[in-house]
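This document opens with one chain alone, in structure tokens, the form predicted on its own.
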Amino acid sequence: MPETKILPFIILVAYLAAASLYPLQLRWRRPGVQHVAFGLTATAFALQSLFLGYRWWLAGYLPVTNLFSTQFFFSWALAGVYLYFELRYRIGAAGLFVIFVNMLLLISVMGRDAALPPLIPALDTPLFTLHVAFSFVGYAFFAMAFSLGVLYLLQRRTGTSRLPPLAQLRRLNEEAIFLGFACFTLCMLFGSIWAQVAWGYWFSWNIKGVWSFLVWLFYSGMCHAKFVRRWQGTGYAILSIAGFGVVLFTYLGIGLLLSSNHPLE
């Protein structure tokens, strides 16, 4: 399918153009620049949604069964999370990290196989779709929390007026963690039900399952840590950064480097 390569390239160019405008807006503080950047991001996300929907229609299932599909879906989720925070809080260039990760994911899929293989019977269930969808949306919120954590540390050091104030960065970071944890909890719940229906057990002690539980446990602790004074502010920002490292290992490290029942090819 030629559109498999052409449309992702157009989407990538739109995100690249938006990412190049956001630093200019941060420097010049001109609303027109931010409006254009937001328009490009929203347009790219709309095209991404259409492309994802087209592949879903072709396959008959949510296409997240190989590395091309999972990275493309993760990219889509990142863009959606950024647009949520932008529309609600007008964070502007504060979400640049998420846009950059989005572009890296799109660049990495350009040369990969975009085939839509038949779905094995064990995966042919809405529980599979819900499990994977909530997983990557949760990952996307954790990526946003990483970005906000880095900005919090940077703002604490510099005190620049070009970044949101510390109180706002802290509040947004806590919201990103909570929403990500809620989505990942649903991911674990639907995954457990799916495993019981497909294989007769609720939880498997394979490495992917164990690390997914560790991700859930880590962020459940973070939801509690925001009420503990010594973990508020800087400590919470550092935890947000460390947590995303655990997420990346769980998603890419295990899938690419180790043997599991969630391989990435």
Second form
Amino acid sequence: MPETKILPFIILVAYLAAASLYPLQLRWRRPGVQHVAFGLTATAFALQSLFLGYRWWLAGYLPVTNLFSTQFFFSWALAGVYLYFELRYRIGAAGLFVIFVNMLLLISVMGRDAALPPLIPALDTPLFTLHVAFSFVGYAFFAMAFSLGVLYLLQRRTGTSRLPPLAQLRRLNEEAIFLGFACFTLCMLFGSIWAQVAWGYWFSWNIKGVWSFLVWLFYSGMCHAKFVRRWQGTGYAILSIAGFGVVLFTYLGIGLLLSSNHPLE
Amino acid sequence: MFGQRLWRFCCSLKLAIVLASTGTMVMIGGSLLIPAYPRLFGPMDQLPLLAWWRSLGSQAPSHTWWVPVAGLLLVLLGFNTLCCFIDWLLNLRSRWRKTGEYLVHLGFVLLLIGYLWGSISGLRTEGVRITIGQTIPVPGMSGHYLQLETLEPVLAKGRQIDIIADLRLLRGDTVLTRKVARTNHPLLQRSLVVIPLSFGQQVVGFRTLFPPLGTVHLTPGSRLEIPGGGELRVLAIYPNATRRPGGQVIQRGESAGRPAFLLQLHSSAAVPWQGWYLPSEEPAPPALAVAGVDLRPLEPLYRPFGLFTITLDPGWPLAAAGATSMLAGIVFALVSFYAKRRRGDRPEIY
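Could you drop in the structure for the form predicted in complex with its partner chain? We only have the form predicted on its own so far.
Complete assembly follows, chain above in first position.
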């Protein structure tokens, strides 16, 4: 399929153009620049959604079974989460980190095999689709929380008018954590039910299972920490950054460095 | 006064954060040992947790201490969460808007209790072999039986990708449930899960040349009328066996090789004779030779069998209730979150 090479490239170029315009908008503060940047991001996301939908239609299942597909889906989820915050709060350049990770993922899929293999029976269940989809959307929200946490610390240090005010960054961070936690809880629930019907146990002591529970426990703690004065604001931003470290290790670290029952490939 | 202070402590948010973060740190450190000691930690999914601890975990406490410590911290966290939930129930009139969040709390508590219950009194047996038509007792469920009706492997390029097993669960003679089980579609009956894993075939007898009668199928229980009068009964068959110097016949494996037949000869002229006959290794025993019995095994007779994992997890129904509560809680919390945002009703805590 030649479109598997060309389309991700076109999508990447659109995201790249948008990502270049956002910093310019920070400098010039012209609404027109932000509109164009937003339009490019929205167009890229629409193309990416169409491509994902097309591959879903071709395969007959949500294509998230190999590295090309999972990274492409994660990239789509990141862009979706960015657009969610952009549409609701006009965060503009505040979400650049998410777009940056999104582009890295798109670049990494370029040389990979985009084939759509027949689905093996073990993965042929809606529980698998829901498990993976909610997992990546949850990760995307946690990536956004990381970005907002870094910006919070930056804003606290610089007090610049180019970034959103601290109160807004804090509120957005809390929202990203809450939505990420909600999605990740759904991912864990569907994954557990799937494990029960596929293997007869609903919690696995495989390192991936343990760390997924740790991610859940960490972010459930964060959902509570916002009610503790000491952890509000700066503490919460630091936790968002640390939490994304746990997420990265769970998704990439374990997949690349250790053997688990959730291989990346 | 003390009672109130104790209750506030048990419901304390700070206690929850301390327990959760300590548990997280303990599990982060401990879990990194999992890939380093696969023989120690690998069987954790093959056994209920308590059975694993008794058989393996307790043998290497320097590597596994973190499992009971994390377990204790999680139990305390579960107790703290339960107290929070009860406290919310007691103040439901003023805090009903937090229904979603507290359903998640309840779900977590139920999941934790379900897991503990299953870990303590659960049972998991892997590689249970059932041949077609066979009925076996269900491990851990007295009076319950599992019957395999049919078995159909699904192959792709010579590799097994699935297996379809028609199973019946019986209590005594009563069929409780019937399920065509395959990958992701196990036989589920409350706390019992039966999953087809693989298949194979076992030698149950031999197609044998028996000169006076021609070709016969010999399996344990077969009876042959001998032309001169009398009857030959097949009591047992070893598909591959040898006779030791002392005369003892031992089985060498389950695949077909040099078979051994445990036979019983009844004839009106002599007293019944019983003994092993290894036609590929030795001439017929004198009693058989006199009766004109000369067996020549031609090819093995196979009967397919399925390999199953049978798990009995008494905590599963409770865990399923917990998952349902958590799912409902998440949906409620999301709806409530956006409703509050639309109303501008968002508590700012400084």
